[in-house]
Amino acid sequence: MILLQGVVNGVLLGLVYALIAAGLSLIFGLMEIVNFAHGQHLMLAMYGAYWLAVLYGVDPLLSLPLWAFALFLLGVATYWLVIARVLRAPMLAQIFSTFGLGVFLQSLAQFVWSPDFRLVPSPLVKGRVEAFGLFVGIPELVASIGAVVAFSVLYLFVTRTESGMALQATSEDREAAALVGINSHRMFALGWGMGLACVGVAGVLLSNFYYIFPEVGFPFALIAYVAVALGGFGSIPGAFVAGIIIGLTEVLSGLLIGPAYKYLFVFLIYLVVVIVRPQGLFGRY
């Protein structure tokens, strides 16, 4: 009952982390960049949630769209006023642009609101629920649920609509997109706003039951890019078994080996994955 127990949490797990590395997928499927402020974005969203809660005492699962549609934003932002001034510069340049981006905003979050721990209080969902002699936070099964309804919608849109197809052509060659009319730059801006509307999500629907500082999103961005290195960069669906393969593996090793271990399983996937399979699951780079 214990390792079913732990099965549970880690698949309600790995589904965030599916979604948070879904939006570095994306983006760098796109156009072949890893957002290293990744990380820091979901903590805007989560330090959004929680300021709306407490000034205005918006919920945050309420407040959800509207982080959402921020966050896709300030990608949008990010992308004309950042990422395509480095477009054509060497790796390195495009490397330090997005770490220094997140150094940038972390620094800022300290700033402004300090190093102290936040918690959100008095969320609409709180408590736990129990079926078959399991139990599931609520919070954490809501956070489940609104991830998968949201990769669903990105996979949708991706798959299934115009945009999606022309996010799709932009990625595989786009040279031969411009060729029959589609604006790369605009599918880039597009990419990184839809990157960022996913961790906008995952990064509110966490902030129910995550405590909220400065440096709350790097082990989420470190994890996430182990879920997108063992999906396959570039890969939505990689991400999400990849997600769900990390949350399994965070969970068991830290519910059978130790708590102190548990991250120690999850690099080791990485490290395996980078020397034996690099293009990861369904990946192809």
Contents of the next structure:
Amino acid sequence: MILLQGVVNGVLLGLVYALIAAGLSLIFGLMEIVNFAHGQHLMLAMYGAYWLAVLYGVDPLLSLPLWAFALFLLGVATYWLVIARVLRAPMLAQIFSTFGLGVFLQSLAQFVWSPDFRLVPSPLVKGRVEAFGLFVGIPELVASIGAVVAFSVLYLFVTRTESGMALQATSEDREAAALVGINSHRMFALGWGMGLACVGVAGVLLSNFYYIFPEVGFPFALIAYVAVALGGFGSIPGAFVAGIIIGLTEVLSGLLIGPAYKYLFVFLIYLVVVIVRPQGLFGRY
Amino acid sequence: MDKGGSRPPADPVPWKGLLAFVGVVLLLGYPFVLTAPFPQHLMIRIFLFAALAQAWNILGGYCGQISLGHAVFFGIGAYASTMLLIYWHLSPWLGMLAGVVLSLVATLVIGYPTFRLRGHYFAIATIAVGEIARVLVTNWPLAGGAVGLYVPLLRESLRTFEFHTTKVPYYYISLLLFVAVTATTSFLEHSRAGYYFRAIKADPDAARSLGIPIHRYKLLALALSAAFTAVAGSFYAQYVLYIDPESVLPLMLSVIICLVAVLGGVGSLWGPLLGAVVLIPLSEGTRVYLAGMGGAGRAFDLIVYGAMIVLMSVFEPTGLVGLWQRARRAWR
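Show the form predicted in complex with its partner chain, please, the one above being the form predicted on its own.
Now the full complex is given, and it begins with the chain already shown.
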């Protein structure tokens, strides 16, 4: 029974991981740049939801569209101000441009908002439900449902709409896409916007039940890297499956071996995957 | 250097030699002129981080393999010397040597599998390795777990590697450490290995097709880098006399090591020193002047670091050294 409870919790958690990883994977698949500030973008969305709730009494669930849009704009701005300028730079500059951004955002959060742990006071969704002897936290349930919805929207956008097709074309072959009139800069900016909107949604959903502090994004970002590597860099369905696998691994290893070691196995997955199957489960490379 | 040919030949007065001589005298005399603890502490930290960044530079700057997990080797050095001193009463100097040997073993364990990875994959793998090490040590009772270990207090002498009344010996040891790493790097620059490193950085496929055994040379770069980082770790333990996973194994340490190197200028001999000279006083200064702000003051230096790194990557990826060279060209 405990094991079954672990499986349920793992899947719920994994769905949120999947959404965060999807944003990362989208950007990587498009331009082979890893957003090393992914966790800090998540942190910003969590603080955003927190402050709106504390200062103006707007529940995180209500401010969700707002923060998804704000993060979308932030993504577009990040692309034009930073990423567009390092596209042709050596990889070192690419890594450190987003990495420095992450350090900047995290320290800024610590400086402005202090390292205190915060919790959204009395969110709309709280408590837990029982079904078949299993307990499920309602905020967690809402977060995973929200993640699935956001994920589906992203997937449908990429596979069904004209912009999504153009996005895919650009990630397949930048030059060929340019030849048929797709402006790759605009696609990249769109990719960054969509990628960060995913983290925006995930951050707000997490803020319903997760402590908020400046370093909060880091473990999520690490897990997203693992999920993206496991699913295959650039593969959105891969990120979905990998997110669930990692959620399960984290919860079950915490349950069976000890909570202190739960991330250990997640990182081991990364090392094993990139060494044994570098292209991941669904990867193209 | 000057392709135009309009420049006169080299100066008759050996300015460079003279400048170097003055520099050496200033560095050696510094602790006798500035005898207060803080300026000495500041220089020790500058040398320590310049040495760490230089060690990182061998792997990251010359060989092009970006490690975000160098704290692992620092931690190995710090824990090796401290644990051997506590449990076997081994001199920290021998413990330092043991740390080097252990870091070389770790090099093989970490490097062999991860060097098949490229670019971003490798950087993320090093983060994963660093976090695994931190979790393991935090849950290892013999290593003091999350509480950490105190280095046993012994009579102060060079043999015990402990000095309680003065920082001067630490000053010279850290200076020596920096000089040793820099001399090694300088030697590498003109050696066969150094050329191979740069070839691997520029284009691994081309390097391999020219017959360079790239795995072996990447391992060599990692081994050199790791060994010096471990030595710095043992030095840190003996200097602060207390270690815990949060001070010698955090990701933030790995981050600061590469920020110093990247800001100064990767793949250049004087970049790490330049980076440390700019960044360390900044962080020590903010720590002192913003101490009244509690936890918030700690982050201020990192805000500046982060912003500087983004600006550097966008406008001048060759770092402060590149900026300096550009300024000199413009001035001429």
